[in-house]
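Here you get one chain, nothing else, as structure tokens; it is the form predicted alone.
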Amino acid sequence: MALPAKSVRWRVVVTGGAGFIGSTLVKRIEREWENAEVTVIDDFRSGHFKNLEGFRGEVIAQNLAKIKLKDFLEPKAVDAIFHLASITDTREQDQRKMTWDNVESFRRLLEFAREKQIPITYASSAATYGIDARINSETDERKPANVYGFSKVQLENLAAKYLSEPDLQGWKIAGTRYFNVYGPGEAHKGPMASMIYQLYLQMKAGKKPRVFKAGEQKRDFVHVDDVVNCTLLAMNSGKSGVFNAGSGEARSFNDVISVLNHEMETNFKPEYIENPFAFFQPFTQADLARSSKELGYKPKYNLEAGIKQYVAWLEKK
């Protein structure tokens, strides 16, 4: 499927859609397509209203594991789904509600889908590769060290089982990687909001930033901007399969707290602390080989631009 020109009739489901990459794909789709019909379908357990300021569309306020979605949308009238609906909280520990929810809800969005094969294209996780420390393809073998990397994966299955059907092949279902995604429209997760956004807070605040020892563990830190250019890259590649959503960089929390002090113009020394969490990855990087191929994905950002746009917007609120 083709992303339309501007005069085109759009007709788009983001589940998700009032949460931190949702509202931000949600307002690049209404800001680039002006007749873009958007639907969101969100519980708001953990979207927030103010990420859909301005927004035209239509909201359903509905768990998505539950919904009857032929109750609120006709198949015939949906051009494109992007499934970012998730319980997103890694720390979350009981593994019946996590897996259920996040499977449940992707199978009845491809229940509804299947008849007309409606191109989805949704969000899953870097959390899938586990905690190997080395740079992830997405052929590498999987090896999620949480609950949240295994609902991921069941994802993953899930759209390879429909994809093995005979009539179901030439369906379009791809998957997104997300790596560790920042940027602006974060602030409403709380705890849950990106290092990045944690330790300019900790900053802003005049303490010293807080990492665990000795701050050299390395994340491919992707800003929001990039990973929405990946997804709608996705979608309009008419693909299937899974492709790494990052910026193709490991950059350690010292790199960031020096880049944010370059920002904010201070000077803090980071305050080193325990690290209680087993399953923290000490590296992730992305293998951007497949989808710059295979999509055109290019990030527009590196640590340096994404943390300079990302302090400017922080610093105008």
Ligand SMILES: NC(=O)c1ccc[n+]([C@@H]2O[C@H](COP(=O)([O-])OP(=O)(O)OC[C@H]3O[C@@H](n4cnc5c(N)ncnc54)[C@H](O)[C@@H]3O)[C@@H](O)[C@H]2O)c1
Given for the second form:
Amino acid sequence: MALPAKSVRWRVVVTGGAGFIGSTLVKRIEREWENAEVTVIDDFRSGHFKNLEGFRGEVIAQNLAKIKLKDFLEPKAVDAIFHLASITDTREQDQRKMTWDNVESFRRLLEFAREKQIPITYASSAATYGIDARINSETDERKPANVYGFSKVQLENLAAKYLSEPDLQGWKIAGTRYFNVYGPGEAHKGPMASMIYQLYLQMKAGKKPRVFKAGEQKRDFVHVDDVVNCTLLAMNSGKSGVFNAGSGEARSFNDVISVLNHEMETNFKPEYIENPFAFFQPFTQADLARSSKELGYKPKYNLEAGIKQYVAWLEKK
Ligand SMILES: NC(=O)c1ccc[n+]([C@@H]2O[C@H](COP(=O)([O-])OP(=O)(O)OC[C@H]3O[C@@H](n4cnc5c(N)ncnc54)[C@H](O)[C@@H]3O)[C@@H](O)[C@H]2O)c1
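Having seen the form predicted alone, please provide the structure of the form predicted together with the named molecule.
All chains and molecules follow, beginning with the one already shown.
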């Protein structure tokens, strides 16, 4: 579906709307579509009510993996679904819990939406690529290194399975593979917040920023406003499939510290520590060719501009 005109009464469901990216999306929709009716489904297991300050819509505080959606929502009254709810603690080792909650949540949404073929955009992840250490495009093999990434691969497979049914082939279900997202609204994630935020906090407390030896691991750090934009563009495109949502650049932790030093007017040297994780990604970078061509996605922030915006926001709080 093309996104509706800004004055339209757009009826939208955002799952995970109390979380970092979900709440940023909710705020953007309410800001731009003055007559939007947004319903958030979130059981607040990792989200935070503060993220929804000023929210005008309805909250359904239910576990999506268990909810009978039709008891709460009438399919006819939903124009679009953005599915961001997920267990997001990538350290979670309980395979049954991770796959059950993440996969069954999505299955329930798909079952609810299939009759009216309500367009869905859902959050996948760069974790589907695993420890591949190269620029990843959507056609690359998926080799998740942890059960979180595995659960996201199952979401993608499930979407493809529904879309292969003869009566559902025109349905629009798009997955956005977010890379390392940072920006305003992630503080509630604690240890799962971005490295940019963790390093900022350490430096703010007057401590040396701690990174794994020797700080040259590279990540595609992407600003939350850019992934929200990509998510809306995926809905707008009316295309099905999966799309990378990154900055398109790989930058090192040493780079992050140097940009933070610049923005915070500090001069901290990093403290290098041993890396205890076997599945730690040494390098991530999104190939944006498909997202750019098919969705018209172009990130607004590189690392310097993104950290500048973020630090200014953090310092104002
Ligand atoms: N932040 C990143 O860097 C990143 C990277 C790749 C993918 N993603 C994906 O983006 C989405 C949003 O992530 P985020 O960073 O905003 O994390 P978050 O933890 O802040 O948000 C997830 C939200 O989903 C809710 N939730 C989880 N399981 C639920 C369930 N079964 N029923 C109802 N609510 C449930 C949580 O309470 C939380 O509010 C997730 O799907 C995540 O996997 C994020």
